[in-house]
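Just one chain follows, in the form predicted alone, and it is written as structure tokens.
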Amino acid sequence: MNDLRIIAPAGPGGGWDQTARALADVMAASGATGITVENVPGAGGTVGLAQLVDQEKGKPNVMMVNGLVMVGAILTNQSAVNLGMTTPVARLTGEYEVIVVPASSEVKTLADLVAKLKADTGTVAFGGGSAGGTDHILAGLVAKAAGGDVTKLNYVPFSGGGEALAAVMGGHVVAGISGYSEWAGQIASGELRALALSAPERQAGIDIPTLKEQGVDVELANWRAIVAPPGLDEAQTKALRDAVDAAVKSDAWKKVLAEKKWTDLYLPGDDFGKLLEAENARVTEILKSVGLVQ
């Protein structure tokens, strides 16, 4: 695969960038030459989608990272495109949220925290990051799964993740939601108590409890994927679905996983065009409920 575009839909540094050079850098470890990563940044990465579904369409050669902040960016942006428009690819890595609450909180395990949802949900402050993001998807998930009432939600957005820190370690908020990496340190040090993460299972060096195995059937992976143009032919498709394949399958890529602490989610062509599907259809009926899609 050579003279390959790779699209990240946000500015330089960020996770999505970071994935765009990580995969077009294994890519070209491999043999591809001419590989490029575009920056096109702006309203949660739906401008650069637009340009991928409009301007990019049928060309083999184009492919944009994307993740699940796109999912709820599409619907709080009133975006004209969606993903489902875009040729799907691969889910390739992901990051599963924890929700704290301060060393010296009330609330000491996530029994505690159902109960106060199913008592009052509107008293319950989740501290998180930008509102329709992945946090604010989990809160009301959570929320949902205890049997509170969903569209009292109270949930307080910050736009880094510093801003979040303080606001939980302070007692602003009840709790508070992120990625673990993001506060596996206050973790450790005790200073965060960490009443539950969202994987599917409990994960390899992570001490935390899951939702699940705590009675509240919640999943969800912060996760990010690579999606082509609309208008490729079915040759076209296999060409792009088996280069991601080959270099998601390489030591180069091993390597960037480990290097990088990104979780292996690894979910190639149709089983991530269905994945989409269904994560479109769970973000779509939370945001609505928490009143911030129409």
Partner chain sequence: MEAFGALLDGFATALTPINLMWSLVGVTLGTLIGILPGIGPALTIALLLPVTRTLDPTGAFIMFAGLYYGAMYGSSTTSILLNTPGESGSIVTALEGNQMARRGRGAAALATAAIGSFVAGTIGTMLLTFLAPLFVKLAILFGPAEYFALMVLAFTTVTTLLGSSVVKGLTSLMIGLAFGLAGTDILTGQPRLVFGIPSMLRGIDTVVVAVGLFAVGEALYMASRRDLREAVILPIKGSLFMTREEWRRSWKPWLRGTALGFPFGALPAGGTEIPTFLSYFMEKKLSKNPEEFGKGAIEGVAGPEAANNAAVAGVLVPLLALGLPTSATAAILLAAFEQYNLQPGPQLFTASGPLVWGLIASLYIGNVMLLVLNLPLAGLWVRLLAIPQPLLYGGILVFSTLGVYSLSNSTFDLVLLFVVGLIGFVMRRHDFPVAPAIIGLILGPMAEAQFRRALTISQGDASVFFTHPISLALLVIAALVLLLPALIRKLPVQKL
The other form holds:
Amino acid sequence: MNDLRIIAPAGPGGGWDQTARALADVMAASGATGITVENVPGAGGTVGLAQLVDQEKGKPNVMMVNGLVMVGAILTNQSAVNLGMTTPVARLTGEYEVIVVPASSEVKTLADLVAKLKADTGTVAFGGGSAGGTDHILAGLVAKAAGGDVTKLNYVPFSGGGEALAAVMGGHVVAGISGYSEWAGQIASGELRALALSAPERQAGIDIPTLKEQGVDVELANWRAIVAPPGLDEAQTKALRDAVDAAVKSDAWKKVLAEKKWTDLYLPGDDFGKLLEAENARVTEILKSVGLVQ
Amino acid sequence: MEAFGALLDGFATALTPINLMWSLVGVTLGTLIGILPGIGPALTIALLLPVTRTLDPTGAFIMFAGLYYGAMYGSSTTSILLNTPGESGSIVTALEGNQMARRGRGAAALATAAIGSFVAGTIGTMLLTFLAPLFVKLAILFGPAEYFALMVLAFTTVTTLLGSSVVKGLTSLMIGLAFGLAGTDILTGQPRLVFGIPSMLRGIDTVVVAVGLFAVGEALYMASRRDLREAVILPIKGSLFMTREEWRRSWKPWLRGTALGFPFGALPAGGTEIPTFLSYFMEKKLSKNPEEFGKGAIEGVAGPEAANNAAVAGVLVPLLALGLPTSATAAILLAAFEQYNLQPGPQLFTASGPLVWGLIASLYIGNVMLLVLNLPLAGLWVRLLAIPQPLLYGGILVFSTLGVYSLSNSTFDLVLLFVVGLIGFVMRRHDFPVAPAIIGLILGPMAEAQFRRALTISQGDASVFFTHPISLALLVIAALVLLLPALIRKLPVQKL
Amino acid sequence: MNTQRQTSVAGLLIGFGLVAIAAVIAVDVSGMRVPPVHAKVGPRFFPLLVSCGLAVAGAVTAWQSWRGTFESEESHPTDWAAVAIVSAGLILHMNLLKPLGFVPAAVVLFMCVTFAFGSRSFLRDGVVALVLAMTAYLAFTRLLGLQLPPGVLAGVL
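Now show me the form predicted together with the partner chain; what you just gave was the form predicted alone.
And the full complex, kicking off with our chain again.
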């Protein structure tokens, strides 16, 4: 597939940009020419989404990277366009979230945290990324599963990974939530105590129990995926899906996953479309109960 | 000393010809992007990351370090000569620096900026080498309540920038605060003052406002005043470099600026702008001739320039010691570490010692290289002022729009730039000082977010600002700064 | 300086403009949805504070202008034509950037500015503009991989 344009709905350097560039590199390595990455940053990716749905409609050589964060951003920004309007191509990768407390915290285990949430949800200040983002969604899901009052969830959004990390390490919040790899170093060095991972089962090389095995029935992956504009016919959709399928099954892609420590969550075509719907329903519900969405 | 020996090994790593070349590439590229508003070190390193994947890590980091410092140097050059700051850390430099340039002391202003940055960079790097663990402990003591108190203190610096009319100064501050309100509200994720425009959701970028008020506002104003357009600016009046008097007035501000800048850089939400405000404030208050401020006081260049460079060194403390990125550039550097499978944090010094010490050594080398490059060039740079004004302002606007467009590849930012430029023009025409607006824009959103974060954590209990000792101390200092001058004036003068 | 105090029309306009901005902020924020917050201080508090500040600043400015104590540089001769031409350059630039590309848009902007600043050496200015724009385009797209619109020069550069 030549002359493909991949939109990264964020600035250079972030996860979506890296995903777009890695995919472009892998496709170029297998002989495709003229593949470009275009950065359209802003508003949790909804600026890029608006461009994809409005201006790129019906164009068979455009794709856009997206992710769980965009699902939340669409809702909180009251965006006029949503992912249901796009042509789903595939979910590519993902990362699991980790819940931590500072090493000196009196909260020793997930059970301690659950007990606190159940007793008085408002006293547990969670620190994490942007409002309505993956970290916030997980905080809501955990509070709900723990039997707490989700409407009283005390979530403190920080701008930039460093600020949230500092707030957790300094004990300014009770617990912190982030993608695992971002805080892996501090967990390894013992400055942070990891209570649980949001994966469905234990992950190789990560010695942290899952939420599920500790009795909190929640799993959440911060997935990244790729979609195409609306208005494509079946042949055009199939061509894009096949191109991505070939790229994802190449050795070059496996090398990228290993290098970047991304978890392979490849889920192609219509199954990914169904996942989008399910995630949208789940995120809508939790954001409604924490009051971010009407 | 263990650190000292390791540092010497670091120099051995960094001083190979190939690494010196990377350092040179870094500082040159850094100076270039520093000149351009909008394109900063963070974006450049992000764009270079894929290119450097094949490079060995030591070379790549040496280049990035050079780039980081180089951007600061380049930015102060355009601040001083063209009144167009390239990075937000050198906005304050433009206030006195450009006045100096207009009086024919541009080369001296560039020199004091270069030497001050060198002094600050060197001391900062030494503090990083030997005292990193101490600053790390200090950094995480700061939570939202402490930050809010710090912002309150920083707001008091606005009093030195109000200009001749308090009403006009405060109006300018309010305009800056208003710009900072627009966009997605950080705490609730709700759109605020976006008027249904998706591009407004990300807020109005500091760069757009700074470039609009300074470069575009200035260009429109100069166009409106034929008398100023025809005035001849002498590039150099008196000696080319700093006079003995200028040295005497510079060295203390360099040291004070360093002392302010370094800890701020080490704070997770400190940044490079606030220490420059504080340094300017301090120099004006300590100066024996405060009336010179606003007309080209060299202290007002020396202090803030040292402060922003020391902050750059400070940023590396939490990054290397904790893996804690405290600025956009640091976050990208962290990504670069990860690209090479290096995990910053306490283990980094043990696991990848030679690389870390090589990086620290390369900071010293980058500083020397920039000084060596910039001092002789200062005489050349000021010749920029000899470019005919039509071409000079044509160039300024071409590069301003290029930089602003590159922020997010959006022509909407150019519309904003023009609107802000018109506001800047009106402000200049009617003697409103521009600097308070910049302070409002930078501090406003941070102050609001930290205030509300602190109250969220305490579930609405406002006493947190007074029960946390650091927060209380900062608030008391802020109150004293504001009230003391008035109280002293009210006291009857006692003759001894 | 005028010995007789005169009402400043520009000052009055600025004062009313500030009050108008204050009103826009207050109205927009009042219509904003506020999720339940623990802080007791929501996303409306600061904007309303700023709105009050702007309104007071605007009122004082208008009052000073009315009484003639508002100081400004209006006494200087103003070259409004030059301001209009620079503005036109900026407006043309933002509209031409995507359809025609960076280089032509930058050249148009540059020429407008030099003309406004009184230069009539069109050949010199044109050559400088073209060289500057081409160099900037090539340096930033090739060296840094920045995305600047190529426009009509797509495939040529």
